[in-house]
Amino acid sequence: MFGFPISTPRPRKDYASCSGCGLCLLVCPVWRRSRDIGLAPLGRAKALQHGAVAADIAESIQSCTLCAACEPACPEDIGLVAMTLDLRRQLIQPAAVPSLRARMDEQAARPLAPRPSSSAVLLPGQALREHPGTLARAAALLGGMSNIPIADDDGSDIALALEAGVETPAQRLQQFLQPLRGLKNVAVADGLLLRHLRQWLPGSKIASLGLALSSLAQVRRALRASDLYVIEPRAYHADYQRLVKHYDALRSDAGCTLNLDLQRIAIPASARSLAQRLEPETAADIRDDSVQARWILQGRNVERIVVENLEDSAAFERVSKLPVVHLADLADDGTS
């Protein structure tokens, strides 16, 4: 169903290979907005290597957006999502936890969702589920002929269990990958989720919401020479030596631009804290979000902009009066 080849993930080095080259602050949004080196990866390798243990760098560790925009900047090859990853699972969990902790409990007291009824499946995520008539159009362009299933457990809650550091309990995650194994292909749109879900079903091809998507024909059809195509940052850069090329021919293709920087690392439009993540939004969100979306536009001349992810359509609609439209919503524009 999903035509192109999935790369498998390598054994990546942690922080004692960082050299402080300083790579990583360029790509940065905490340390772009902050100026701060103790909030950035280097400042969190340079401490660990130093002594530091994790309740040392809490403010660091908790501070970063998981855009993972460090890792292809990184001439080490480091792990810079595993190593904060780990860090955050051995800090004091925030006040918020806790009904984390419930919400997954509950879920796991609910009966095994229903496998579904094709060899492919979309896991959507909330964003994408607020918006239903978006989530038809994704499901209808996945499935061709007929609609792809659409998941009824799509792991939400393991995804923001993973982002703060918090264990999924066995019987949960057991009964989130159940229905799952076998499948042939799996689309997520949340781009941490996926990087576990390659590892937990090592025989299915998962693939990125936007990378399922941007390779149909009817959406590339679809992009504009004046559209702003904004890639989300977290799946691209899990697989990013491909994910390049794949990047490359879209924006040759359509001679659209895309919210890549010179050394086509992805720069995040939604790059909230964990804090911000597991909080309603807050002023803090609006704020950080309309700088990192502000460094987006400036200096591009575009008519239209075309998001892989739900969450930055806000962002965007904060500061531009342009269009702001998804990516399964491209068929139906009347272009193609």
Second form
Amino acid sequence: MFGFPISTPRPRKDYASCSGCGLCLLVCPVWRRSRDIGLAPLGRAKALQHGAVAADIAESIQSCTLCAACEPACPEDIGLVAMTLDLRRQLIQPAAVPSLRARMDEQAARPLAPRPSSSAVLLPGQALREHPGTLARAAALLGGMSNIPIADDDGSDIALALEAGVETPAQRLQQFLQPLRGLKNVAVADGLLLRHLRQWLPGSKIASLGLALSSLAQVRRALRASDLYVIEPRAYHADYQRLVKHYDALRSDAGCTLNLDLQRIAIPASARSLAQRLEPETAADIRDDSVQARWILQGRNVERIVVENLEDSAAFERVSKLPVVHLADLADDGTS
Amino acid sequence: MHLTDVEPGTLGPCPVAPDALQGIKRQQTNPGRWNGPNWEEFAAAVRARGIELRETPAARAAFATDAGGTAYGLAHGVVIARSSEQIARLLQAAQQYRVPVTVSGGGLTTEGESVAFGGVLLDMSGMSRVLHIDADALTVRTEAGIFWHSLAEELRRQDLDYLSAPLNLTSSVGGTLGVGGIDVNSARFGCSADQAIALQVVTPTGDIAECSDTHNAELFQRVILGYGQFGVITEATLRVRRYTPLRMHYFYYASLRSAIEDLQLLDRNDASDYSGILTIMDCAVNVLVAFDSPEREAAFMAHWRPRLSAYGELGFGLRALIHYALRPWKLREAWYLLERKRELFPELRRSEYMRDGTMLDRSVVFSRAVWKFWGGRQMVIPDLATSAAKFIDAVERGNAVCRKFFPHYTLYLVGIKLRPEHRAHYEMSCIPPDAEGWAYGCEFEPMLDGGAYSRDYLQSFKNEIYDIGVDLGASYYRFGGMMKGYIRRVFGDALVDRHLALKRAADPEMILNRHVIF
Ligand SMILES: Cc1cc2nc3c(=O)[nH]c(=O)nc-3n(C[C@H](O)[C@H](O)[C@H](O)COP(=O)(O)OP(=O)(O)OC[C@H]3O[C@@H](n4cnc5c(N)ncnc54)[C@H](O)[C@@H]3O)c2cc1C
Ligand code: SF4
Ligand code: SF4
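Let's see the other form, the form predicted in complex with its partner chain, since the form predicted alone is already up.
Full complex below, order starting with the chain above.
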């Protein structure tokens, strides 16, 4: 299972190294929407180089969607996602944080999840859990002869805490990681959690759900040349050097169009700020999603949209009438 | 140290850097900061006109320097450009309150031209929409703050491409039309400024005007290659073309002279679609040529390749092996060459940017490589632009200066086809007045490699390069900002005074990009 090598992360530079080249602007969805340099890594870096502290650039820090597109774009190899998270930790926490803490405490009080019966596990995340049919098909595909176990505890609360810059209580983290230790393969839907799992579980192969599914022959076979294949950006950019080749091969095999720009960086289909993630019901509008989804579709002649991440489906459904299918549902897609 | 504020249009004394040319007064390297008394009233007036003005240190810090990283200045406030009308209101207020406005596109100048030393910094990247693509007429109308690469992203969705642009992803259309824009196809198409058909400009007094070679021609001629002196370019209509990937070839030379001779031979005969020279060292020189079609490539291979005095990669490698085997004391040099080849060459051939042996996007490949290998918080890139006849001399003399100052450096050389009908645009620009047919440009780019060089040292280096230009009667691509002391030397007082009079008439309070040229 997951027959590909894992790469070891290299230490990255910090904001002090920013040359101001502006390459991060070209790929940043927040800059695309706002055309405001202050909301992009360049603006944050320059502000910090000139003595600003986190509170001075709070809006910029909170609006980042953590899509990580800026990381492979940055020629100085600055760890831009880690830096944003670090800056978030220095800010006064948003109002929704107490409820997030309570959620983690509540989780921590539960009994330890059973250890999966096989050497692999799937951490599906909240969006996939809300679509049990798709989740079941993903598990069946990844399991080969038998279904891959789906983790009871997939760390959704921890993923949100990471995003918010809220510290995860040690007890909660241990409770989450304990059943995963020693597993050979972990497939994870959340791209931000994936980055951290690589550090927390150094002996395991951690793959994004998109990568794991798109490596399967039966999934690749179901792709068509008229498809737009939408890569989940967080996981892709976290392992860009290797995955750019994986997806290039996928494009070449299937002939499909990818949501990549000319630098081969993924254009995020949805671009939600921290507030929108923490309080999806009450946060301000979600127009960002439409801007991005429209931009991906502009001038592209495709007949079907295939997404790795279910959160992207809604963004496309808002702006187009094309069928949108999750990767796991491809083989069963009625539009085939 | 107290710096006297110098009235725009006059040269102040230079208290900082040594002067390479004996006996000639040179402009101080950084202008004194404008500390006008009217800022508060101006800020209130601007806000009353519905313009968002940002005065926080964080907002201003983003523009504290340019790509050069040697000129530092803080604006009093930043305005993100949103519309021509907004810019018109801003400039009207600036005239009224005598507040300088400095325009920044991509901020890729290296001599502080896009740095505000007080007053307002106008960030043009806020105006980045593509307005209309006409695929039949092969034109695009775009807001001028757009980066060339963002424009390419949009054009490519319609299988189109821009004609020529700096090999740099984040230079803006407006900033480039004002200074030049040299690409590896400039020997065929001219510079980026030559691709502009029409512009919308906000004049320094806040009028919005459309101009072209046939309408408001005088304004057009001054704004194109005008270093932002005669108006803010807000929209541009540009020629575009059908997209083609590139069939790229690299040829190797051990001498600059023979490489330049071959480059000029190819340009004169329209032998390739793209051409240029990039050096690793002055004894390891790379001529790159590329083609839009297999037919052009085949014709080149049949007719021109045999006439070049170039080595292929293998031949050059063998030659170098023998050369260094006989000169073991030069082992460090050999090692440097090897390391450079090992790091740089794969970057130019990354599989994700290639398809079926062709390069998908030259700007992506070269710009990413430029930032990765040459970029940093400080960059000095002095240059010389000469007629074809003077070029070898200029490059060899410049190369000797580089050798004196830095252990490692790169030269980037390209031809620029001149358009006779654009003569009027070229006046007092990077195009040397004596060039006919083609002008040639050479950038001298030291590899600073994190080394600690003082500003004085870097300035002395630039001066020595620029002195060659004075001596040869050449021009420069980057002659504004810190290097503006050379403008009168190369163009002469009569021409500069004429342009200064035009500037004063167009911009009575000298508010727009006031320290760039005059
Ligand atoms: C690493 C590197 C590589 C480079 N490679 C190339 C290359 O290959 N070819 C090449 O030609 N150049 C190259 N350059 C130079 C640079 O690309 C040009 O100076 C560039 O075109 C400037 O564009 P910009 O948008 O960054 O302009 P800016 O630096 O922002 O501005 C340039 C000047 O124009 C003014 N200005 C900006 N926008 C406007 C506007 N809309 N209206 C009026 N005035 C305006 C500014 O005040 C300033 O005086 C390179 C520079 C660097 C640092
Ligand atoms: S992570 Fe995404 S949203 Fe955040 S700065 Fe980078 S590109 Fe922009
Ligand atoms: S890409 Fe990196 S070095 Fe360039 S401006 Fe952005 S953060 Fe700075």
